[in-house]
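Here you get one chain, nothing else, as structure tokens; it is the form predicted alone.
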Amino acid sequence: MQEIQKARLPQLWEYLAKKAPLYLPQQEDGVINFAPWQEGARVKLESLNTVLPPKSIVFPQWETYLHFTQKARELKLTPTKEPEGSYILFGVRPCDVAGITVLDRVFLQDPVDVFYESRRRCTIISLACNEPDISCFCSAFGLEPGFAPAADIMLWDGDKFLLWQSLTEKGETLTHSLTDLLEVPTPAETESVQCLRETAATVQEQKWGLDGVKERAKDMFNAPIWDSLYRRCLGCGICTYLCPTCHCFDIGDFSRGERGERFRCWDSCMYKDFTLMASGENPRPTQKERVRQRFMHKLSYFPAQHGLYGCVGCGRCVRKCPVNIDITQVIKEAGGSISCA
């Protein structure tokens, strides 16, 4: 384990940005999101969660698949090249690292999504949460706010310094290149890591229990809770757009004259057109079916298919829903224990 003084972070970021594109949480117009680093950037590592998860870097909100040209009866298709090169994500919270591993289950299984696979060749530097927010519930899904096992490098905030630990070969290689910036921590500072992890974990550990929720959720299709939840839903889709695990997308064509492109963009199961078929049929014609689908997918369908929940407890949907629809209500209905103590 090593450490870096916070006063030297600008030097670190400058060095990393020369090795590969570097994305960090930055504030612009009062909003904090991951953005490319440049000198003078307003980096906000103290912010618990960015508005959009770093999913937006690995799985962009919009990307072009191919370009086409049509003249008379001739149609020429030019596939877009897969993204090349690697990049670094710095300051990713453990819940968002877990969110990326959920996306891996979707896009890296056969058939592999080559665009996602190319963008997934990144180095993830995670920053532990010392004090999870009251709306965070990552521990409910077996995650630890103070540790991200799927990251390449793990950081802990020690006030005036960041403790640094490599977790993968990729992380170790990067760490070896930073000998001029990293220092050896004192034994007391090293021991403080365990204290930070334990303190962060105790914030949530007494609140949650999901034993049997996955099994019981599959029997909730006709549960009365959907009748009350859907009546409040506006169908705005903000819950899905802010979610680090939602991965639905649409494919469309845009053309101007003889030229055009085929692209994919994020979509939402909260929209009435999401399941609308060319025949005019819609298997989810009302907001009730759409609200039910969102939560059943995260708590029942996705676990049944992939072996893990489709939620990481980041709390974004709880904090941002304009009508206070809360996934924890569904968890309680499925028998999960949630204490306010």
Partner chain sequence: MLKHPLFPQVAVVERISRETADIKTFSVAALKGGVPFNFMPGQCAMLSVPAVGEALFSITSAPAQADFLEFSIKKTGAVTDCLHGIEEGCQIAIRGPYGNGFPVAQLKGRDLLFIGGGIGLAPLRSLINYCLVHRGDYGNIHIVYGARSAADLMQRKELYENWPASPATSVYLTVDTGQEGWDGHVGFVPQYVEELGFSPQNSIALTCGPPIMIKYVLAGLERLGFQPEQIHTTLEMRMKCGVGKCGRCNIGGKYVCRNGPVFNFAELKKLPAEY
Contents of the next structure:
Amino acid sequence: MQEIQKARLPQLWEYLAKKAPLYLPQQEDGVINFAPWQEGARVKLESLNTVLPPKSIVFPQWETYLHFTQKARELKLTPTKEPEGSYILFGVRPCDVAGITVLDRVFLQDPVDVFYESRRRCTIISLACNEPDISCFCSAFGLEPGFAPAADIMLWDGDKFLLWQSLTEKGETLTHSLTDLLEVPTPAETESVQCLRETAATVQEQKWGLDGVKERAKDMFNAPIWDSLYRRCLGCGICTYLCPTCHCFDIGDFSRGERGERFRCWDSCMYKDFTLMASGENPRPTQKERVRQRFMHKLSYFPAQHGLYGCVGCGRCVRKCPVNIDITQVIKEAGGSISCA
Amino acid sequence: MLKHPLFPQVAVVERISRETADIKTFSVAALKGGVPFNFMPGQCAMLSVPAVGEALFSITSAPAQADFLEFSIKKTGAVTDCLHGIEEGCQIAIRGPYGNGFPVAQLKGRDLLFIGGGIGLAPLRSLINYCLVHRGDYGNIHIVYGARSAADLMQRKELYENWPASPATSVYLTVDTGQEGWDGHVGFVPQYVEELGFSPQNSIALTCGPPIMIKYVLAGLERLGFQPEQIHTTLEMRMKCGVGKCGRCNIGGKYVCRNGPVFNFAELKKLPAEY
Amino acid sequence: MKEIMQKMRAEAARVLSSGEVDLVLGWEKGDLWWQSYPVFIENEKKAELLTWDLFCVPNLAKYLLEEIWHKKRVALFFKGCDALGFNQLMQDKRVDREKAFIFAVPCSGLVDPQKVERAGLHQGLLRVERLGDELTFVYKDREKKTAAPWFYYDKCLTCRYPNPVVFDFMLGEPVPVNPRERFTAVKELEGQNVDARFQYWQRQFSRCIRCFACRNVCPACSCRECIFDLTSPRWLGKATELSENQFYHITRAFHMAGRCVDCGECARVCPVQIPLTSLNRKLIKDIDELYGPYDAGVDPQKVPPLVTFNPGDPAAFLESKGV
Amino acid sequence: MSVAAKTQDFEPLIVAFCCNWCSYAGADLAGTGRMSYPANIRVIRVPCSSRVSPNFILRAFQRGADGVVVAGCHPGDCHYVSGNYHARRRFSMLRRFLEFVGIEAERLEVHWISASEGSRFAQVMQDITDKIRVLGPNRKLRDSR
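The structure above corresponds to the form predicted alone; please give the structure of the form predicted together with the partner chain next.
Okay, now the whole complex, with that chain kicking things off.
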């Protein structure tokens, strides 16, 4: 294990940004999001979750993947070059790292999405949560607020310094290149990591039991909760767009005269046109079916397809829903137990 | 450069023939000639007219039957409107094949009952012609097909000439509403199937049509004694990617584009009723 | 507030049991301190779910579109801003006054959870109470008192109609009206040069994720078919390219010109904090200047300024620069 | 290429929405009268100036217009009695609003041009073309794709 003094972080970022594009949480007009580092960046490591998850970097809201030219009867298609993958994500919270591994299941399964695969070559430096928020519930899904197993490098906040542990070969290589900036922590500091991890886990105010939720959720399709929960839903896309695991997308064309391009962009199962067919039929005709789809997908369908929950408990939807539709209520309905620590 | 899974190939619409007032059949070949890709009956392809968009269609020709793919397309939305407007020789984009297709191995040695309605004949036709090519592998073949009116029946040459001429193959036609010059059966497909009273013995039923027809056909077949495992149907959903990623065509934990579009009724019964 | 809450529950039970209405729309308390959300009560026994606290911010009026369509008679609670929204829906002929039984709840301001969080008061917070102009933040083992306006939504601080302008029954006493100047931010932007303003809005618009929350929450956005959802012609592409975002925001705001009741809900729900209020208020300010003062939602019988004219209107498009 | 040279080469694209009854007839008259006006103008005929939705204007800017003109009948002369009065309010507001979000107000002009004002039509089109040429290309509202 190593450590870096917080005072030296700007030096570190400057160095890293020279090696590869460096994305970290930054504040602009009061909104904290991942953005590329540049001189004078207003980095905000201490805030827990960014508004948009780092999903917006590995799976951007829209990206063009082909250009076309149409002249009379002739059509020409040109692929867009795959995106650059050698960038660094710094300060990703453990729930968001887990969110990326959920996306992996979708985009890296056959047929592999090569654009995603390329972006996924990035290096992820995760920052442990010392004090999770009241609306966080990552522990419900067996995740740990103080540790992100899928990260390349793990950081813990030790007040004046960040403790630094590489978890993968990629992380190790990067760590080696930073000998000038990293220091060796004292044994006490090294030991403090365990303490930070444990405190974070207990600070997460609510203790969750999810035994049987997957199974119970399977039978929830006709549960009464759907008849009431959806009524206040505004049908906006906040919950899905801010979700680190939501991956639904649409494909659209943009054209100008003979030239044009085809792009893929985020879409939301909360929108009424999401499943609307050209014939006018819609298998999810009201907001009830759409709200049910979102929760069932996370708690039942996704586990059935991929063996893990489609929720990582980051709490963004809980915090940002304008009418407080709360997935933890659904989990409780599905038999998840909850008790205050 | 790496190939994006959603990247299509350019193909040529070699021939367009009008089936009915709102259905045309398009023959689509690769730019260099030949089929753009190999496929099995019941599989689909994503066709697109750049600047307008993509839409998924079932392939209606049979594998190895021709050096092009055929699509019977009904004019219903932006993409289909545009396709109906193009001329022979135009280039479009295509990607596929998508979906599971019909379980052809399971069908060997069985009597086959095809039940189609309207444009729903399109995927069935692929399998029918496939079976007729390998005629010896299958038992009796019954084809029940209906449309709103006589003018809405597609693939007439095959319905009236090719298929009835094949050994042990019978075609039963019906129209929703009778009219002058139609001396065939009048009535909805599901009722006609029950009237005809097919035996479930060693049979497999395969159906495709509008959702409401499928619903009643399934019920009717059960009344005739067909087990859910003996009935296969194809489902339709709004689709974008075709590869189980874009997240909109799921019924419960199954994606219609990837795990379907062909489902047997036993599987379907286990899924939420959201189709 | 507790007193009003008791009255709410009693009144709700009364109108449901008497059969005057089929449904009561109110707010229910969630598990977490900031959660007070719309609740649909069809059974008088459930009237106990109703709450009235510092977080009952969602406007209930727009739910009438759906419920009245189902031919229900609905009783609902309005704060001042909600009542303006209701009147706008009336002016747009989208709701029927006869179908709604309105309880007025005078409101002296609601608490913005983001301000609580920014002040670092959120960890371990159980609830927030108000006495007079003072808030009490209640934790497991301590309390903290502060001046209330610090934590009110910005939209509450500039509220000009805290007492509902339309109602059948008033719960509680009218509160004093004491709004702060609402055009400060607009004037500040007007004072900049055009390129600086462009930079500012470019930064704001480029954050937009097109979740449509601002549209969906708006009581003046009630079109059955929204232009942004049309696929033929497709006015708004789905890519969040900057010009598409500009198109969305300019069009959204302009559709509201003369109809925006300045309830501030769009800005409240925006997950990326685009200052939509400034767009809406610029239009309100210009209407006031060019065509005389007009407050949307106050009188549904009035004609909105952009669907009428005066032969003597100024040809303001001749201005060499916008004001 | 220097900025100055670029500006010199710059040929603005200007979309003119012309009311069928007055301004379009004015354009016709300009044509039949052999009055010249710049080739930069793309005329789109609309039934009335009030038929022009702000969306049309924004779309024109998105897809490459450097300036937009809305031209209708003089106040009092509207074929539909009051269309241009509504348009007057709408575009007065829109112009100020575009300016507020950082778009030069000069890129949007509204003019009343009657059927008999062929020379005025030509003059208006000449003037805006000159003005936009000085102002430079519209980059702010243009779709980057």
